[in-house]
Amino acid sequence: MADFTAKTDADGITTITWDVPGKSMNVLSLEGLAELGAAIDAALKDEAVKGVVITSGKDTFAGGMDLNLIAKMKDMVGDDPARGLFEGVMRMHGVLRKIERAGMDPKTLKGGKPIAAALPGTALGIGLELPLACHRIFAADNPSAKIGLPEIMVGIFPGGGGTTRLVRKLGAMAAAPFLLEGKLSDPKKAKSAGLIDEVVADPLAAARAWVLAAKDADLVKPWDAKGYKMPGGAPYHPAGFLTFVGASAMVHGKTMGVYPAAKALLSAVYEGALVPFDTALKIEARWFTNILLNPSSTAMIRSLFINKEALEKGANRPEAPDQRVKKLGILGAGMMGAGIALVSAQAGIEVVLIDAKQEAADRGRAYTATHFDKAIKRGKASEAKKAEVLARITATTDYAALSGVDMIIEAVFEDPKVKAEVTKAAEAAAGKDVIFATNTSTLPITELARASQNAEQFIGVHFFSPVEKMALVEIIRGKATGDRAVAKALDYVRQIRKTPIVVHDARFFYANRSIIPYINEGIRMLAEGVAPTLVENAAKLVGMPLGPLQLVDETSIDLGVKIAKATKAAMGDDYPDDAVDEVLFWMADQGRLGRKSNAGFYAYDDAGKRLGLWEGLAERYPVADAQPDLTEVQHRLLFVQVLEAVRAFEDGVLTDIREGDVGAILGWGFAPWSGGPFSWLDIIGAARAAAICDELTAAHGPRFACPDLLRRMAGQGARFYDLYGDGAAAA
């Protein structure tokens, strides 16, 4: 079947409808443009049509381009891929600007048929490219339906003319937020911010209305019509220059330089800018064609869409019967637990969220009600869905409530003794067949399982702060884990729609593992005499969202202590951070506990504003007079964190790959232009990085030795993704 079809009426309007076979939502493949060209050139040859309407055969339009496609077309394109891409580009354009001249006289811009977008629903990318090329866009007056340019969010910029078009239609200024940001609207906003023409109940029917109204005039796009002139200034216009000025900065100042579509897409703004659209266009396709080459695109679409949606399917699920969650328990109302039910209760399922004390309980199932509360003044939600959500969740103190749950949730202090005292209660109530899932950061799994009657059901269950914001789900697998309790978790994690990862017991598991000796590092760098400045920016410009002195000043500082004293007790003479230690003890005992004290290597005002390094770290960790260079600093805070991700690997602890970037990048926010540690590393070359690891072992110690499965490949000149990118495990 085709993935467009025309049929003509006997009003003469032709419909063309996409509807892409055996996918819930259109994309955009290359059979596809062909088929949609086709149906265009039929439409304008056949004078009995007056003419073309666009639409979807679902209920939203389109999802954009197919990114599995966009990551394979580097090696589609024969021996010269910039040519190759280039070209291909320009097809695209070619169909699009097809569209919008429809077959009228180039110099009178009179004879063309009219042709307009009728959106049931969702229009993302190329979803909104093609309808931009229309001469009306409707939209149905769906709350639900998003409209946008996302590409930016997946190391791309939108290359089907949305970017040209979308900047004279709107102005760069006006255009950045949907440009630069991935910014998504519904419909209404949508309208009010110009990205579309009408909101109405039948976008079909209103589309075809105004086909058969339609005069010359309506049909010219401002950039064909003479005269034109760029909304806000072009840039050699003196609004205009101010505006690219302040563009620049703004782009520079929130990507740090390490995003190239940013950096692209701003200059095929400003070169466009300069010449006339059809030149404009051309110049859009050389930049899109300049990232799709760029390994950072390849590496950011394969770890943000490919990887991540294949994870979200269950691409590593055992094999086991539907095991989604229909009631659920929770023990401990807190923070953490509070931020489960509200999920869980969003999704649709059952909660019992179960306290010490009814106080405690009631505030936890209050966290709902004050998050629809604020989504409520945004225009986010309404009351109905409030008292919606909050009559699934029950807060009590009476473990007998949890009779007929199928999976608990257990949330409470991390005190192996109290967990293990829930465990026991919370099974006797629940019966024998529920699925019991310690929700903890850092305790070996296989040890609370202890306390369960059956440690096969017993799993691990790492939620990152604060819940209902953060995409990751870590699932920890115990030595008796069974697969049943490891699909439920699966299936669990994908009712509240989010992330997960499965990875194996060991302390600190995957995620931990990885960002505290990156903490410990920027703690080592400043103890030594590294100015904090200089190690916080230095993160910063390699694309980590913040530096390690405020994550633990985030996270709080007397966590680290307690980390580390743990640390160091079940490791005894190995262990490796008294350096540090020193440090965040210290600090402690100094009242400097993070943000939420106000005080800690960062000051902070009344209202818990940052300020600005705090001046006391000078007095007791002196700035030395000899500075190490920027891209030293760079290779010790990321070498850390990617070291122990090649460790996990090798270890056993983490199986795939795939889960380690789209873990990293989710669950800490490891530089997202790398794709992730491994995605990085291959990025570098496993050479390169073995040559670094050497270095910075002689210089710093080692804790920077180079893994055996890195140095293997390092003499095979061999990349991760082609030996495991499959979700093999390691060799």
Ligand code: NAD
Second form
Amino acid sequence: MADFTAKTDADGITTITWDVPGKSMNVLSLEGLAELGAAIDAALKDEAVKGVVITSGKDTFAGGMDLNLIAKMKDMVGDDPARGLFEGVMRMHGVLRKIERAGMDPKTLKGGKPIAAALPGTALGIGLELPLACHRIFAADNPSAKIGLPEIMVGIFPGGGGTTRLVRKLGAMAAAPFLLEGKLSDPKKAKSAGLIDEVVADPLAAARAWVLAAKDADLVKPWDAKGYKMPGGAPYHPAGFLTFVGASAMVHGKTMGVYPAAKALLSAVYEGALVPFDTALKIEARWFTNILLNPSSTAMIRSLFINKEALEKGANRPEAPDQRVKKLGILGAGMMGAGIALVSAQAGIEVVLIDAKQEAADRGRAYTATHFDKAIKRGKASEAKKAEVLARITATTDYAALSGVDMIIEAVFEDPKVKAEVTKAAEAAAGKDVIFATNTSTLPITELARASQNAEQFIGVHFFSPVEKMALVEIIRGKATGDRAVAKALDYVRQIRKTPIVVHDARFFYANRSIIPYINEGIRMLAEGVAPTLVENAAKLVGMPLGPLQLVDETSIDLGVKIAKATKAAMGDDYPDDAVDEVLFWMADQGRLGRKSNAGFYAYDDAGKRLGLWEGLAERYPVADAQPDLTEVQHRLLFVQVLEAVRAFEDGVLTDIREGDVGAILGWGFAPWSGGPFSWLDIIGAARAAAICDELTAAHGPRFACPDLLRRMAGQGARFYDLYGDGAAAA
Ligand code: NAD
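Would you mind giving the form predicted together with the named molecule, to go alongside the form predicted on its own above?
Full assembly next; the chain just shown is listed first.
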């Protein structure tokens, strides 16, 4: 069956319908592109055809290029991948440009056939680039439809002419949020921004009517007409000059230069603006090829699209009947419990929210009300929706209300005694089939399971804060946790539309195990006399969203102290972080607990605005005369994290590197451009990684010792994704 089918009616209008068999949303494949090209050729050649409408057989128009295909493309094009990719991209431009020119005489610009796009709903990526090549775009008045070019989010940029066309249509400044930030709009906003032309009740009918009435002049794009000037000015125009200087500074400020796609996009826009349209398309194609060949785009597509989706769809779900949650009990209505109640009720799940005092339970429920009030103010929710979601949350102190819940999530204080008490009480009220999940961030699941009537039904479901914003949920199998509990946790995470990883029980599980050493390394450097500005900026310049000192300010220094004390108690003489504790404990003694006390490694003003690094730091930890170079600081900050990830994989805590990479980016923001710790090691190569480990170990100690697995891989010239990319566990 074909992706595109064409039908010509009695009025001479050919309707080309895009409807990829077996997919809920259209995506463009190479075969699809060839079919579209052939359908356009046929319509242009057929004298009986007056014009064309391109639409979709689904309730959306299209989701974009098939990213699975993009990920594989550079391996499919033979010995000269740059040439093969460039030629492939140019073929796509060929089809779209044919639509745009529509058979008109290139000199007189007359004699073309009108081609309109009719979008029933969402149109993303190539799903908008194709309409942008048409002569007029009609979209259904469907407020839930999303229109835009989100390519930048997975490390590429609009390379199907979207970059060149949008800049020429709107000007560089107005196009910037759509191209550089992947901003999506509903149809009405897309129309007022100039992305599309019309929002109507019936786009197909409106497109047909337009095609029947269209004149030669209606088909000529501004950039194909004589005397075209780019809105806002081309680079050598005084206003255009300022735009481009500003855009360049903004992109570098936001991306720190680590996202190659943003830079390449800007180059394509700048260089393309200096030349005629068809040359600009070629320039866009060259930069797009450059990005497809950059290992960052491959890694980002793999982690942020392909593997993220595979995990969400249950790549690691054990066989078990449908375990979707109908009624959920939540113990503890504090920061985490309140957030979990919100996302669960939003997903249509009945929630019983329990706290020790009624006021605390009510406060937890009120969090949902406040969340909706803010959304209503921004026009993103309605009073009716708020009432509907709130009606699903019962706030109480009465454990009897847990009768009939099929899952419980415990989020009370991080104290094993309190947790044991509530576990017993809740299980007694809920009945014997209930799956009991704890949201602990530090306590071993296997220990906590002792309070349970059935350790097989006891599991860790670790959320990140703030719950409604953070996409990752870390599911932890205790020693005795059974498959049904894992399936239940995965089905629940799917219901609330988050991304799960499943790990085994070990100190700090996976995410915290890897991020705590990052914070500690930053603090350690400060104590050694490394300039804190160097530490913070080195982290950001390698793509970490927050420097380690800012991160500990955000999560709070007293939490750091608590974790350090507990870790030391557990590890005894092996404890490696006394140098870190000296700094942390001193900060806590000064009452500098981080953002929450308006004082931490950073200074804050009374309104809580972060000012700069606290000057008092330099008195206690003077900056040494000799400073390490930037790369060494970056290696220390990245290697402490990735080595922990490799050890977790070696230990079997992590059983799937895909989870290791996706979890690192979504859980703690590990340099997304790299695709995650394992992808990054593949990019630099195991041999180089092992050599850096050896240098760091010699200079800074055994925490940088090269794990055996990595050493072996260095010897074999092996890559993680070649050995374990299909989800295989470490041998
Ligand atoms: P919190 O102090 O904000 O909330 C805990 C709530 O539990 C309070 O409302 C308290 O009244 C209630 N509570 C205490 N004892 C109770 C009892 N016996 N019966 C019923 N309710 C009781 O804490 P939080 O930040 O929401 O953390 C809760 C859990 O989640 C902890 O285990 C923590 O380690 C874990 N966690 C926290 C974060 C985070 O960033 N804060 C992240 C992941 C996991």
